[in-house]
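Shown here is one chain on its own, the form predicted on its own, set out as structure tokens.
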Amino acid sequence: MFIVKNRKIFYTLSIILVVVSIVALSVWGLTLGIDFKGGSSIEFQYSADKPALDAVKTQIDTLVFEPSIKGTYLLAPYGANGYVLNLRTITEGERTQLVSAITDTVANASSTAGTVEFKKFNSVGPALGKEAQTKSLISIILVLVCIVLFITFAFRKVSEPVSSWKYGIISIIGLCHNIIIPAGVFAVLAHYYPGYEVDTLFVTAILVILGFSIHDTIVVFDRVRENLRNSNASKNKKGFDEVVGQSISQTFVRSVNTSLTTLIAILVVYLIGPVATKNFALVLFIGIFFGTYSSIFIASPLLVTVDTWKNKQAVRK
């Protein structure tokens, strides 16, 4: 019952949260990788130190392409001794002038920069970019209908005291806390460091994190539902808040049991993984521990405050 009962303490916390994570959104925006908007990017990693940024840039200035490239490309540190440089798309001549050139930074700025060794090269066009972001939205906005009809369909015998419906809708309010909260995290991280870009894994973590999240939402839903018609059936029935209260005691220990062993696979990956599966590990990080919190502190105890606001709407009839 300590989480039904302080359920505006955790509201408050998750408003805040929220509203940090959208205007982080509204401000700076998510920063669309070349999936997303279309261009080019080369990854490059040195056998032994890597040379100075500026170094690099100026090797790369040195190229006259048409339409020039100079101060609209992205050269970030990438992992322990490399750079990815993300630039408009590019023909396969300037890719090869670009190999050229990177490569002339060992000898000309660093002696001890070893050799440079080209780890991949991603080029998408405009118009794929596009259509990548088009199925992306709609991925995700079919994904939430499909909860919420599935939810409507699998609680369709409890409508006492909450509406089925009114279920699916709560999930959709706790999964709208879930992704919202990394998306505003990559809005702020993005802003201050680059090379935190949306891009398909991205978005493949968003889906994760729905399907993750919904899944330990259903299991307190289903254990409220088990209780309810548990405590409809006996001579002492139960206040609806208190239903919830066992439910959440019920299920809390396997929820948290259930996730903390995910976020440590994450975080080992986050740590120790490919740098090209950090972003993705840390989306995931971050969307699994708010989907947790939110299926317990937030979702369960919405269920307690519409029976409450439609116990005061009854009275006021």
Second form
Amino acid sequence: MFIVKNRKIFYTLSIILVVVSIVALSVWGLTLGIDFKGGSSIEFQYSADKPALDAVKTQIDTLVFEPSIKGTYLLAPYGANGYVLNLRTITEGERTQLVSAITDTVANASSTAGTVEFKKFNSVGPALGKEAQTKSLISIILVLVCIVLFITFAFRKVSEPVSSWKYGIISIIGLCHNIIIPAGVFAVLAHYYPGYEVDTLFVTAILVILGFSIHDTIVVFDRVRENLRNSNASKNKKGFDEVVGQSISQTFVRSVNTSLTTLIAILVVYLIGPVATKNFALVLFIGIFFGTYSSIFIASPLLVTVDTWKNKQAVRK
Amino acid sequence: MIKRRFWAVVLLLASCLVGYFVYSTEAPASKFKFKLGLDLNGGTELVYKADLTKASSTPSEIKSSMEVLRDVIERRINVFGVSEPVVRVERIGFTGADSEQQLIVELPGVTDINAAIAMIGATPSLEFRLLAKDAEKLTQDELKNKKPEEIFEVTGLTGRLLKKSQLEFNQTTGEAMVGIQFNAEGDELFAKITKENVGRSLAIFLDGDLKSMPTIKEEIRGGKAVISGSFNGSAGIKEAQKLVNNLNLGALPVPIELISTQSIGASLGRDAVDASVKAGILAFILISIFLIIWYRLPGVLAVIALAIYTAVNLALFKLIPVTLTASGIAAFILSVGMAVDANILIFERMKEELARGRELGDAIQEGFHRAWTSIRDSNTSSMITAVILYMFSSTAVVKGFALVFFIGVAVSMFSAITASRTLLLSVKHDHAGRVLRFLFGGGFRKARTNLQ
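Given the form predicted on its own above, what does the protein look like in the form predicted together with the partner chain?
Everything in the complex follows now, all chains and molecules, and the chain you saw is the first one.
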């Protein structure tokens, strides 16, 4: 009952987080990766100590390209001894020049840089990027719509006191909360550090967060559904807020434990997994953490709030 | 009771077999080895856009053109001895109008992008077009200022219908020519075009350039044509011979344009595999420790169920087969975390029923029964997400993730209701003493009671 009674505190906390995230998103925005905006990316690694960032930049700046890449490219440390270079879409000839310029950094470096190895080259046309943007947006919206429909269907027999489509809408509010916060965190990170880009994997992470947190919310809602049925069947009918409060505490340990095991798995992937999935794991971690939080502290108490509103309106009439 | 234990033993033995299958098929010669994606194996991926703006565009013709495109490129790559290349066609876009056809070429082990691009770039595209009637009166200069689409009519006769090509020489001038033989469908179409358009000019386009434009004198049967007029001298003969070779490897029905390239060094892939395997093992161990401390005996059973889950999943990856990418492995590790959920749901429910004073057997049955609706509904929503991801993903990375995620969720539902259940029922005892009840207890039940 503690959670239902103090729901306003949790609402406030979440509203603050969401507002801060939205502000960060609208002021700084998200940095799109090359798979969304088009462009190329070269990942290279030194066998020994990597030269300083500025040394590599100086070397790249010697190249004369048309149109110029000076000041438009982004060079960021990547992995233990490497860099990743992001720039506009380049031709094959330009790529070859870049490769030799980067190879020259070894000879020019004062420290022992060893040899340089080109790990990855990626080039995406602008049209393809646009396509990926549209598809990502459509898939996120489609997942949201399907989930509302599914919940409305799964809870179709529960209409008293809160009708089943409201369960759907409330879960969507929770879901938006869960994806706005990690997006906001990324906007902040991207503002201060290069490399926190939004790519197709980021979108995948967002969709997984949607799937996982709805999973969590459904478990609590399912318990509400069951307890409502039991309470209606027994003689001393309980208040709706009491039913919800009871359901939250009954599922509390399960929710926390499940998230804990999943978070353990994600944390391990983040800490020792491949570099390519590091950002992905970070987004998942934040999203699943807040997903669990919102299904316990936001979504379920919202059921009570919606019920109270409805009662107030009924009184007014 | 004996029957239940019998099934539990059968289950364990079967899983050991599955586990052995996964382990033994990693031998170098096995055909059931894990298929690793480019990001784990190293290699090059090239994405081409098929230029369909100039082609006749009934859906069935586009489909068959793209199939020929795929076959031609595949044949060409095979000549260069790349092992296990993947060439696939993908439709991009949602509606018919703005849809676009892409050809995705994956070349494992090829890290030299230049070589790869050159290898595919040498494939010629061949097309026959009729000069439009109103363009016939135009002068040469006026023709040059027009775009090809404006003055030429599409005939549908393209490299798609090519059977073979050979080097020929003009009987009188000795000039080199490239002879073309159409297949049966091409023969019929060629005859029809020549019959209906006697007197008009038929242009031959090679790689989008106008090669020659002979006038049709009469209906041509037998499906033979020649490309001539530009192969002079000994250099011309060489050029013609090269074109013949390239045409014999196949001609593209439509021009293609490179829009995206990606190449990954082999060592990067190895590092990613090592890191993924390490992460997977560590995640499994940590989750196991947590489960055993918190849930005691059921926790041990859950770990066994989880091991069964892992073995079945890995075996499916091999049998389907699923191409594993770094993101796919991340999806798998994530699904291990989520597979635990079904067990946790059941155990928590079971403990609740025990706390209400039920007998152990009843509590297990109730635990399963009551937790089922949650498991069903929540996993269904996860599977919906996976299906949408798979359908709308634009990259192989995301597709790999979605597929593994879907398999993971589906198998976890299966392992929760069969493996965990069989194992739990096999260790229960009709007259549960204090020890067994202790083993089934665990967790901070007091803390939870206070919370309520």
